[in-house]
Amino acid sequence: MSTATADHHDHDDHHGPAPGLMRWVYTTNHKDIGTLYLLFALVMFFIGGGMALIIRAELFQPGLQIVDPLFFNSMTTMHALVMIFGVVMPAFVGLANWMIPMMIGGPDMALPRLNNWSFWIMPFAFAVLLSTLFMEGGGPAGGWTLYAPLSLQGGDNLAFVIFAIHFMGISSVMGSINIVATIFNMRAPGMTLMKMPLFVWTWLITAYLLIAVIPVLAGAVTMLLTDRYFDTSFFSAAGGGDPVMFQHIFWFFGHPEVYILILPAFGIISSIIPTFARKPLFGYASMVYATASIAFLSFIVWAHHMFTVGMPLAGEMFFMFATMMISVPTGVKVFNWIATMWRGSMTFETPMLFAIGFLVMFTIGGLSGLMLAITPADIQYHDTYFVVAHFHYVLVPGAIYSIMAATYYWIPKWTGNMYDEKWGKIHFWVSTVFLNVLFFPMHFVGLAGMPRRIPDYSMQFADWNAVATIGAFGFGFSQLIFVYVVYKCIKGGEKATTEVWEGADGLEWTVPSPAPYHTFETPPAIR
């Protein structure tokens, strides 16, 4: 190191990190950036949740009572965009930032400045997105899928929504490139790919999915933009375009996206269940292959969202069987998690409760998804509340529960303090009861024919809608317990020990991948 460089470093050390708030603006530390992502996701969680409560309040009774139908439609659109791009994805990226360098033995992420940039784009993107609610003509009202020609109606909010989506996409792609670069280049000596913790594996595969499909979304929304403002007619039948083409392009992004929202959750659950069962994960290699299979298959099932557009029978059959195939690797995962718990010395701390809640309710969502894969059945279920029930069972007890499980599991590591176990368990049970009161009745009204995204409905759906709305407000307000537990833990509390979960054989933080190969020098029972 030259004298000048050494002096420069001493000078930097002397000043320390930028004071106060500016430290968070300039930081390139993976832990700081992970914290920023998680806090951002928490704030957006309450914004998106508030939108959901507006939707449910309107649906408490039949008739139009609280909001204008156009505003209702913009709430359904914004609720989804905020929850997907503003809550689940940033929270998973935050967990990746915090944990991946520590799990692979790296000093930080591979590209720290890129890391800072990919976070700071997010708040601006969402400021632009949310600002559309205050524009003339209100927010976007074409659903989160932005189907043409519906999304091409209305005011100039579409341009701002597309601008925001481009920024979120840039952020996601940069974050993914960083994660791939980190995993390939920063692993400790001796950590081969098949020795990485499963959370690292699931994120590696997720990052590849993001890099592959975000540009597809960017293309779709750019074509929408030129249709609206530059007189092209990609999706306008009058000009020789095809509105169904938009659906093909959108779902080619959208289906891998739903796996982007769940694969990191699989990694989290694969870290938590072995810790509290006090056994190594059952079938490590099969879990890696199952994750890769799900990612591959996610690219060839997109049109199962489109069974009602009138595609040829051969197309319907292909997409039906390809969709059913995805249930095989998913079933392998569920089997392996159950096998890990089988005859383990289980304890039921809060992270484990959330993991088991994930397992039970995610499986319910998976089974209703298998029903939706059956073409003739899907034509009946399409655009009803049954579909809403299905994907909320996958995303709320799936993605959201796994993020909460991860928070409870790793927050002692992050803060050095133990969270309040009693309140953590109360949070789990209250959330779980209200979550099922909220989403389970949607299966019934959906099978009875209640359409989604409609602010008014027929009298026969009134009772279950009232039940669901009570569940929604209960679930929403029970998340304040989560904020209380996290805040209290950050502020202080009893100090976490080095072996916070008392895991056997160092299972407490990351479950070291496969058990070592047996040498047979000692009998397996007393090894």
The other form holds:
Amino acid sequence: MSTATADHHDHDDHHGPAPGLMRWVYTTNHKDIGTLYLLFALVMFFIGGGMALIIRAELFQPGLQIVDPLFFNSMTTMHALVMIFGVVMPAFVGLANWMIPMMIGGPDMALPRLNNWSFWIMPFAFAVLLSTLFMEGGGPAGGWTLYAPLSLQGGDNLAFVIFAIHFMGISSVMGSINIVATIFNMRAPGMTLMKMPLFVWTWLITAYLLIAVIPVLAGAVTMLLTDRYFDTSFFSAAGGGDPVMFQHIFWFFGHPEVYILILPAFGIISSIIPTFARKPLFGYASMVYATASIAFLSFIVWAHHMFTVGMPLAGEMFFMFATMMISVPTGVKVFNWIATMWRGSMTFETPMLFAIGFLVMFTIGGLSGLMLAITPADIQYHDTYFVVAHFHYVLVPGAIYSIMAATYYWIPKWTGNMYDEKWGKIHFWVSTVFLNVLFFPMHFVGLAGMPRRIPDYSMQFADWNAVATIGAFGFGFSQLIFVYVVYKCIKGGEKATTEVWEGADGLEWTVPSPAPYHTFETPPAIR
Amino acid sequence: MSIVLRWLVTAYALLFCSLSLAAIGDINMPVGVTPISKEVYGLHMMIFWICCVIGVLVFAVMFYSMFKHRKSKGAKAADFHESTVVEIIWTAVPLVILIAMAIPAAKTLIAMEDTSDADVTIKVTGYQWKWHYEYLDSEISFFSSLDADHNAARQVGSGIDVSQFDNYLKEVDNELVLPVGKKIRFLHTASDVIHSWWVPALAVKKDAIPGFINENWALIEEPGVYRGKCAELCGRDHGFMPIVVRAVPEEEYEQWVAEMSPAPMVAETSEDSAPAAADGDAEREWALAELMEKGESVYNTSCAACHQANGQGLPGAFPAIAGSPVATGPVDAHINVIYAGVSGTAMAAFANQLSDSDMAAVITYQRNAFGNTVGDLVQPSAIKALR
Ligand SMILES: [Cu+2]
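Having seen the form predicted on its own, I'd like the form predicted together with its partner chain now, please.
The next block holds the full complex; its first chain is the one shown before.
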């Protein structure tokens, strides 16, 4: 990896960014757009987090103290929609924008104008979505899964929500097409597919998942729309339809969606652990195959979200076995990461701490996922706080921690400055402690019988709910440390070297820090 | 640095201690009182311990590595990055564990789905937000909703201390009485949106889906009171539609059935379990004051969840009754809204949920309360004539 340093100053015809705010509106530069996506996700993280705090505040004690149950329901609904579509997905797209061209030695994304458009749809879509909270009748309150017929009952917010979902979908599909096009067309000569960093691989597979399932979601919500406003009866038994069909269609989208939220995280962790273990990734090829098999399996397990709807026995069996199978490739990944650490020469800077936090807590979430796969037991776990605990363990210390890890890992390359290591570590430890205080007790109350999506509960659940709420506020406010560290790093700090990390390996570490506005206009030589 | 790591280890050691705490007490799944619930509990504990063992092994290797293979201890990085043998082993071993888990799980599942040869059949219908039980072998049927005291206490800002209730939010007006030692088959359906009837001690959870009927069964082995909840989000008061099952010995059950059966049951409000038709309320003339009084209580149990106790509704979701063009307009249209519901909305048809006098009373009440002053009154006989 030698001649990689971009000699961008030779190209007088290429300018830096346009001055002023319009730079961000007109930009087609992958780095600018990556930054926009990441900042957008950060803002939405606090909006979605605020909703979570309203939920937890109401649940601090038994009895209804603060909000009306209907508003509570719209908080749980919106919290999920915002966190999934407004935080995790855009953050991953932002990271893809920043890193994929640099990792494969390409000058930019393949379709830069499309790129600009896919970002700018997002603030618009979310403005529409969030505006429903201020409408008469409030926001959507039927759960983020929008199950018919409940979702058809509310006010006219449904039309706006569906409109917003369509736009988010268009943005995601355009972003995915762009990523696929970039990976297939913009690789530097010699960057064969099996040489690509795993982050690129996982995103390639994720992009295909998105292209496959977003239209399915679009179809499902469109059928809701026509049921609500044009007298069709797709999901109404009275008119010959079937409410359960909605769930099948929804989860045919929804299950691959949960892998959309975690595969890029696998890629990030696969970049970070080798760097700080100073040792190449163990089992690169099996990592790629494991990712591909997870993606394949994700299409044939959807009904494990529906074990209580009354499926035929054969169906329940099939979905149980298929779901259990997912733990094999997932296990392979975890073992490979540990084998990468094994006999390495490890240091524990903030990105590594977050990666290890991911590894440990994602594994806990994966194990509770295995428990959930066992149908007879799942029937008891289903729709309880045990499930809430499970998916928050895979999404918060999973997806969110990977995004934090990625930020700490690559921010010196983005800004040219080192972040504040001390505060980064404090951020990790405070977050991790509170996170477990927040989510771990949910396993207990769930097993003991507390259903999810309820604003009030029986006395027997009071203690652990109070604990969880304390954890929630602690976790929520400790994210301000993250904002502080990022802000400080943008403003200044110790200058970062080209390599940044001692053990860093990959093309992105061959360009100067901060990465120039245009990189790899002449493709690097791949060793 | 090593201090930091020691923290990490203690934190997770603590976590795992609490995890094994999960094997006891109110922080674990109840063992339950049916053969199936016991099997499910056994499965649950089996996977739980398997997961614990896997977790401990994985984390032990990981933390060992983090202690030993650190740069500050002078560890030099090795250079291996694959090993076909190891990779095959850690693909194959989990597969074997999975198969070992799948076999008992499949057996339990088959037993769970076998609803044949039931002694007693109960049809359970979910309504927003109460349950309706119908004993198909006898003529008994009734609604069951959250106990009125609990309902008052759970209102936002009610000022009532909820910790005074032993079974806060788990008490109903009419319990579902079932015999022990009999195979009971449940038929689940719903009238409006999807609900899910869940009683943990019976290991029964099945979605109640409008237009479809699901089956499930339980054989209760010990007399007792078993409490459950609606498990599928079903709208505003999803958290407030509990289930109480009272399992009694067979003779007691027969006696209860005999007591409940003689008077032909008219669909009854959730207010009291005594057969309502007995008072011949549809035949006689009612006075305004009488209708208003009954109407208020019907309104509070059946309508206030949506239209609010003060009649103001929730704008955009549930219309206000105060000043409503329907409640202050022609009486026939008003009756029709309540009798037949408004299809495609949350406004259900109450014809099968309320008795003639209840419906007459609540309509009269709506026309003359919350500042509405229509002045007319609806007689139960007028509702009876519609049926
Ligand atoms: Cu319900």
